[in-house]
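The form predicted on its own is given below as one chain in structure tokens.
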Amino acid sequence: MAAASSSDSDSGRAESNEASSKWLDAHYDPMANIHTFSSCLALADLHGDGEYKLVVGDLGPGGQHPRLKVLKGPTVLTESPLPALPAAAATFLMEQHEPRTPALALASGPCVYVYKNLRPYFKFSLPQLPPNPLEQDLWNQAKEDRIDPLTLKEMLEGIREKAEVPLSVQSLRFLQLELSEMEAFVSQHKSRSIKRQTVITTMTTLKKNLADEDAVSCLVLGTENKELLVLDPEAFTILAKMSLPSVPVFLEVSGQFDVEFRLAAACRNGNVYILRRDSKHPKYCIELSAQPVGLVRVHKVLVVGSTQESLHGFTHKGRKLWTVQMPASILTMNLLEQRSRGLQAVMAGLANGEVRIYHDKALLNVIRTPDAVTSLCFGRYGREDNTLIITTRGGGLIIKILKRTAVFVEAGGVVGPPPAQAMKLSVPRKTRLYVDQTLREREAGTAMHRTFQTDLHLLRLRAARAYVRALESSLNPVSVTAREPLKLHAVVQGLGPTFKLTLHLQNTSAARPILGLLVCFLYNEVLYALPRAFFKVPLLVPGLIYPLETFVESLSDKGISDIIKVLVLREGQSAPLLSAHINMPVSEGLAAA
């Protein structure tokens, strides 16, 4: 019965927290074997029947074996195998012309491998980048045999490490080669010529002249070499070429090309760059304090996650709005885009398995999974419009659906302006008196402020004069000689008519000991008596507090006090070192006879 019970309760439990979940669990295979980034996935119509499919750019399990996967629902629809490692997938349409099916662009190597109906189309390679004069050369005397193997090992050594260019694919592979491997490859590739061949590091779509959803769309990559390259369309030609300090990794844009459009770019060096239309350099800069893991565009918000677990949000001009912090390492981030809310907000994912939800710095929804998430994509799939795809480190695939009546609250209500942002403040009435000050102001406006600048001036030059009338009679407390580093502070007790002063001095050198300072009191003696108003000072270590103590009787009963001065000076000077003015109480203990 107490089984029985039990699993009563625990499914109860299940039954109450899906009921109070905004997420519909539409699918969950542990094993599908699908090893992806967040900038390898795409949810598109690829063959205009309204059936939206998922696109996987698949780095094949340890980074081996890449392929293209095509999956309808939960089953895998095509599978091809790539040539490279794939840095970027996205759909975009080319052209105008009925039917209206968008292409799919995959970023792999130095390539854009373009397909329509899923059939390859069209392949875009990188231009070729210039050789290193000094590598050419080289190759070139090994081709007439002017030079051995391992001389031209010990060469192309010396420049890969002094020379701004790097080396070509064909030199890298030959440093690698074993001594016994070198004449071979010698003597296969010396008569080729040497080829140099940047990588596509991420990809991303814009809008070319309309903002419509269905306008045809530019291809913008970043590559290795520190440059963003836009690519026509239909022609696939270089339509602008940018050039950046460091090398992209991710990208976010807004706006048409042929109209306004900015560009943000996180880099290798820690830095977000922004860009716009007619500048061939970054036009704004963002430090960041670590590096980034992702890059999400919020409305009007630049979202950065980094690997201080923490996302920061930006303007487009670099002022920063918010921080907020993670539990655990962010491992990727996407935008939440929900149209019929109007809704957009950031997704990432964290190591400890929760994806969160923010609305700038408020935290809409917590989703736990069963491993750590490795890549997010939100938007229609099948014939449902709202719908998340997880993969997991372990390969895994998760399908969530976002039911049709879930809201998301934040932490003091629903989405949008607080309330009392509606509420008319009650403004008072101008009075008479507030009517003429402000004419007087209007009309005095310049004399009133040359009077104030002059009355500034005034204090600051006083205060200048009395701070160094203090300074040349030494009435501080704390020495600003850098021979006699040292700090006086006195401290009176009791009531009367006995006190008791005790100074505090400390030599605040970093090595040097002082020695033959003295200590002299001077007061009225009509009202006050002291047993030793003049003594020698023993020798004061670096870093340690003296206490200097003696006793002080006050010898009127009229309930007055005075000023006694402290003095410490240096055998053999008349000037002081420093000084403090003690104010003494008075007594009660006559005030009380």
The other form holds:
Amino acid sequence: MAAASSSDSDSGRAESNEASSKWLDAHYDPMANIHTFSSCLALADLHGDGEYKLVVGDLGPGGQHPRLKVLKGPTVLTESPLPALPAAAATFLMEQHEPRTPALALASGPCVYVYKNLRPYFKFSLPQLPPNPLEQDLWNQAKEDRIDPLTLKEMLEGIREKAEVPLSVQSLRFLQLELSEMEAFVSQHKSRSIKRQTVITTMTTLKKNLADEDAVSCLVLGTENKELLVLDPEAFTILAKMSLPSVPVFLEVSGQFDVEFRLAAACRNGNVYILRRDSKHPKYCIELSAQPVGLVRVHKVLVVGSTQESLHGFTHKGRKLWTVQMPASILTMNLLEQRSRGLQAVMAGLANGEVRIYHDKALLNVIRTPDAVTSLCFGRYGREDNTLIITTRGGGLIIKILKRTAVFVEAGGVVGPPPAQAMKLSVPRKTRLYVDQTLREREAGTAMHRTFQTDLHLLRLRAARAYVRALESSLNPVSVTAREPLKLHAVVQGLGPTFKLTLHLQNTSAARPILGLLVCFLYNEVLYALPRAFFKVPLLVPGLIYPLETFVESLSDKGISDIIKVLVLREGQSAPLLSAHINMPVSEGLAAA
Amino acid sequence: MGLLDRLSGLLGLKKKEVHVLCLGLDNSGKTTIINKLKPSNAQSQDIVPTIGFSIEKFKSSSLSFTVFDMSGQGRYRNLWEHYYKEGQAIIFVIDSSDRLRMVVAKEELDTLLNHPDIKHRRIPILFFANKMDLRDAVTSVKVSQLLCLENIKDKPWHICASDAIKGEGLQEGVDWLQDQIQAVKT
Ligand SMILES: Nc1nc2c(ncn2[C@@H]2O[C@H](COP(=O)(O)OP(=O)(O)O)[C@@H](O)[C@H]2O)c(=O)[nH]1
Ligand SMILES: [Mg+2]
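What would the structure be for the form predicted together with its partner chain, given that what you showed me was the form predicted on its own?
The complete assembly is shown below, putting the previous chain first.
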């Protein structure tokens, strides 16, 4: 028994110990020499003795020696070599009558090998495709020794480069050979007519006409030729053929062939196509921004794993529901179904050795293994429901059994909409007034807008008129006439009764100095006394500010203040250039003092 | 029968009745073992998987056993605890050839030993390391290691290798159980 081969934890907890784990470690063999993918694993009661076996389409170390292995418990029961690398393994019921032991189907190269009671029963081969006539012609010439192997190689390479119809396996193998081996290969193969056959890329099962757990099922094949084929369960004839825009690599089906079914195919072009019973071509298309690495259907949600380290959930019409990010690349995916609790979840095997289990986007559990996880399979094994089979990159086999009492719970924070969505906005209360106002606005919107615009225009007109009047009478402190552009700014300092009045006069022209200006004060002589009410302004150099100071004596002791007008005049002109009204402050000192 | 029973009881001949729970995973051989312990005329020929539980009776030299043969299938295992109170002894059967599920057997045994109705009682437990005739069966010593039986300190226990089909090893176990029960009663 493996002591600490692996551990698991819930999403909430960082660490977990033996007692809190949901899994029992039934078996761990790091050297089991099993090299496979989830699609090549299947669990079934192959002998009808109630003891479920594990079928493994094994690629062999380095993909060198493909084998079909059947395991009973932790040990390999039977093992037989395969002619080509396995693409998928599936178990299915072929016929209705007893004994209802499932048959085993193994897709490899262009064939499906069907076994019953673990004995070879039938071999289905994909139909032949017409060969490339140019290629055929070349081999005919080679047969008559009209061309040597080297020319043959060059010509075939030319065809491979540009031809629409791909080369046959025979030609492809020939092109891989070393110069020394070519002669022998040609003389051995030249008399055979070339055959072209596509290969199977993926396989799954589809119920024929009943939805029952143990109903007769059809095999569904995906081929390198961008086609999907549905085979008859007993006769292995092709019942239906559908074409896809790309090569299918993962399939998910639901429904029954004779009634209604839905087929999702994740393809090499990064799209997932969804087909229905009556559609010869895809009905919906999901465009992933990366390559798919797995496809699992959980109830009605299609879960796709992508090379961008993420899982995406889609509806069966291709609408995206959610995305979750993984901490490492996804290497494999499969379905976890805990029947006793009616739970379906997705398992994702990662390159960092984790197996993550998700229900929609909520993380339920994390299992840590010592190596990158290459395949996953969950179901009844031996006599125990809820057994998890994990294989790792180094050829390891891990078997875990879910505890009878284990319940997967979603970690609090992750589920549901983000918290911001639950926050209440302070929408104003719908009072009677508010409602009436809204109604009025809705009904008389145009009229209200017009009235507002009229008022606005009137206001603008009035402002413009006042401005013009001010300009005409030079009642403002800024003169904008071309000859004397001036700016005046006055400051009153002091508490009284004597104030200091400073006028800041600036010539705002760019270059022209101004000469011959006069300043004149107009004031109530009962209230104020100024030493000079009239004086000449010196030459104003452009840009500089000239302070002109004068004292103002407040004569009244009654706390009265008045306006002093400042006029800037040009010598010999009666109209002022500019004027300013200075609001004098109230004198706070005593006039008598 | 009733009259005879009562008569032998009056004469002090009546055997003491004990309630025994027979537990273990499904397919470990519980029903087969109990069937074998019954008098040969009462034995049934076909053993089918037990649903829920069944009550069987058999006698040893001095005791009369009433055995609750519990189903070991996962979905029935939560029924076991309802009978713990009534049990005066436990027979726990293990399929020695099912290496994969040894962990499950251990888990169920641990749950049993930690149950409030069992935990503080000196209830005798007899283990049958059954199916010892099968090729991939492990020894009873290995079984007791895998189940960590040495950790059971406060209850008398005993493990026997058995072959329920031939009936081997069963008598040894029942004799031990009878001794234990009588030791408690007297
Ligand atoms: N070879 C072998 N088979 C056994 C033994 N004991 C029981 N079996 C078989 O194991 C299967 C399950 O037995 P059963 O008594 O129904 O197990 P239960 O579920 O624990 O009651 C039956 O097919 C029995 O024939 C044994 O000691 N050796
Ligand atoms: Mg039984």
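For clarity, a rigid core is taken as the largest C-alpha set superposing within 1.5 Å between two forms. Here the structure is a predicted model, which is why all the values come from computation and not from measurement. Residue numbers count along the first chain shown, from 1.
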{"item": "Did residue 496 shift 2 Å or more between the two forms, C-alpha, core superposed", "value": "yes"}
{"item": "Core-superposed C-alpha of residue 545 shifting 2 Å or more between the two forms", "value": "yes"}
{"item": "Per-residue C-alpha change between the two forms, residue 284, threshold 2 Å, rigid core fit", "value": "no"}
